[in-house]
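Just the one chain here, the form predicted on its own, laid out as structure tokens.
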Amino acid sequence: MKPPLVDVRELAIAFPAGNAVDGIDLHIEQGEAVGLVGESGCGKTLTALSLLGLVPEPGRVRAQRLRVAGCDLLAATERDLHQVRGGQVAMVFQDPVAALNPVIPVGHQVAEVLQLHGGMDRHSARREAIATLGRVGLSDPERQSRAYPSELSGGMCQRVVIAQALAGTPQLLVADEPTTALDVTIQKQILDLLAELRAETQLATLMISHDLNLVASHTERVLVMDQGLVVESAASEKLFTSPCHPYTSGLLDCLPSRHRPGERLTEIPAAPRRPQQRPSGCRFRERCPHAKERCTSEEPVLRELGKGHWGACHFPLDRESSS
């Protein structure tokens, strides 16, 4: 059996204040679209950065296994990591303008990737960079390739960042809040573009977002994170129609689309605890309307409640899935 493109087991990312990520598993197959959702600070972006060896200091990464595209990142040298970044895994960051060098024309920035990972000479890389900018929908790519990031709109910069990510022909594209700074029309264009590229190239994607509607419509499987842990994992349709974890249910209840016009939106009470302040037992129990005595002393483990549907809850909501 072919090993998964991403094979992560018992990933923990520790900082002096405590573990920001605390023992999660992540598996992504070739061509698969996976979503990673949760509130700000739950560990989503750090999980993604670990796939490129980019966890910032003073963070420390530990794992039973951390393999991406056949590379063991736990034993990788800096040279190995340079080959993985851009060549095997590429990342589209939240702020496309900040991700680009402000003093270098965008075409040169795409061409640099082609020279590094494609082995092209400068002139060939320049031509291919213009073609790549055209493939991601940038109008008049030859002219726009000479522009600086400050001369382009947010949506245009996002297309450049995607072109830069795809220039190295990666097997996995990590998209971290790829539409946060964009208006609704541009959001749809970017998401449609990613879907087209995935269909054409069998590119696997890991989409990180707090926008559950976006993830529901653009992924096949979703993992839900809360305070450093994966608390639920299921096929997208199953998770959004029959969540088993109260945290997932709470996130879904916050969506305006689930309420009638004029109806007051619900919210998850309080805020997630910082690592050093997390309670004993279930980390969500202080905010959970279904918490019982067992939740105060015993931390739930992720277990399969139904075919392909995993949850970390002592009292899952979807009773039928566990039958």
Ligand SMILES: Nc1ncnc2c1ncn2[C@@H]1O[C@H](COP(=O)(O)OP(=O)(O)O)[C@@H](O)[C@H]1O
Second form
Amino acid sequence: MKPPLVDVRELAIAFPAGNAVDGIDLHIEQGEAVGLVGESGCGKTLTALSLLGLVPEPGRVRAQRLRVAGCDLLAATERDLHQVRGGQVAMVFQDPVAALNPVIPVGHQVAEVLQLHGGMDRHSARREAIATLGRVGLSDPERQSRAYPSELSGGMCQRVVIAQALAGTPQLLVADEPTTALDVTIQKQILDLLAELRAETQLATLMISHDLNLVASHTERVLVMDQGLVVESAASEKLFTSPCHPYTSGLLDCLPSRHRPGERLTEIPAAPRRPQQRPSGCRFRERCPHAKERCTSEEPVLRELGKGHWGACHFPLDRESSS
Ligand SMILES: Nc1ncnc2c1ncn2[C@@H]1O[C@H](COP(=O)(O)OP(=O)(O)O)[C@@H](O)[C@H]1O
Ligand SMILES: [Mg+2]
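Go ahead and give the structure of the form predicted together with the ligand, now that the form predicted on its own is out.
The complete assembly is shown below, putting the previous chain first.
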């Protein structure tokens, strides 16, 4: 059996203030679309950065296993990491305009990657860059390839960034809040584009967002993070219709799409705590409407509650009736 494309066990990322990521497992198969969701500050971006060896100082990465596309990131040299980044693994960030160089036409920026990682000569790289810009939905790519980022909309710039990511023919695309800075109508177009590319090229994607609704409809499986831990993971549909963790249920209840117009949105009370202030037992208990004595004394571990449905809760919700 082939090893998974992403094989992460017991990943912890420590800062002087405490563990921002606190022992999570992550497995992604070739061609699989996995979502990572949770509120701001729960550790999504750091988890993504660890897959590229890009966790910033003074962050310390520890893991039992941290392998991506056959590369052991715990033992990798700078040279190995260089090959992984922009080669096997590409990352797309929230702000497409900031990701592009403002003084270079967008076509050149895609062509550069093709020359660097694809070993193409200038002429072929230019031709291939235009073709790639067409693939990601830029109309009249020949003309648009000569545009500067400031001449394109945010949605178009994000397409260019995705073209750049694809130019390295990656096996994994990590998209960290790729649509948060974009208009709602454009958000869906970009996610649809990522889904099409995945179907065409067997590209695995890790889609990161605070918006469970958005992610669940564009992935096969979702992991929900709270305060550095994965608290639930399941097939996207399952998680969306019958979450077992009160935190996930709270995230779903915050979604406007689940409410009738005029109805007040519920919110998960108070923000998650900083690492050094975490309470004993379950980290979510102080915000949990169902917390009991056991939740104070004992930290729940992730366990399989149904086939492929994992949750870290002592009192999982009744998954049939909660849908
Ligand atoms: N450069 C850093 N220095 C110190 N702490 C950091 C740094 N980056 C992130 N953190 C800590 O890690 C937590 C998780 O950060 P991050 O992965 O960016 O969260 P998310 O992407 O889910 O919003 C933050 O709440 C913060 O406490
Ligand atoms: Mg983030």
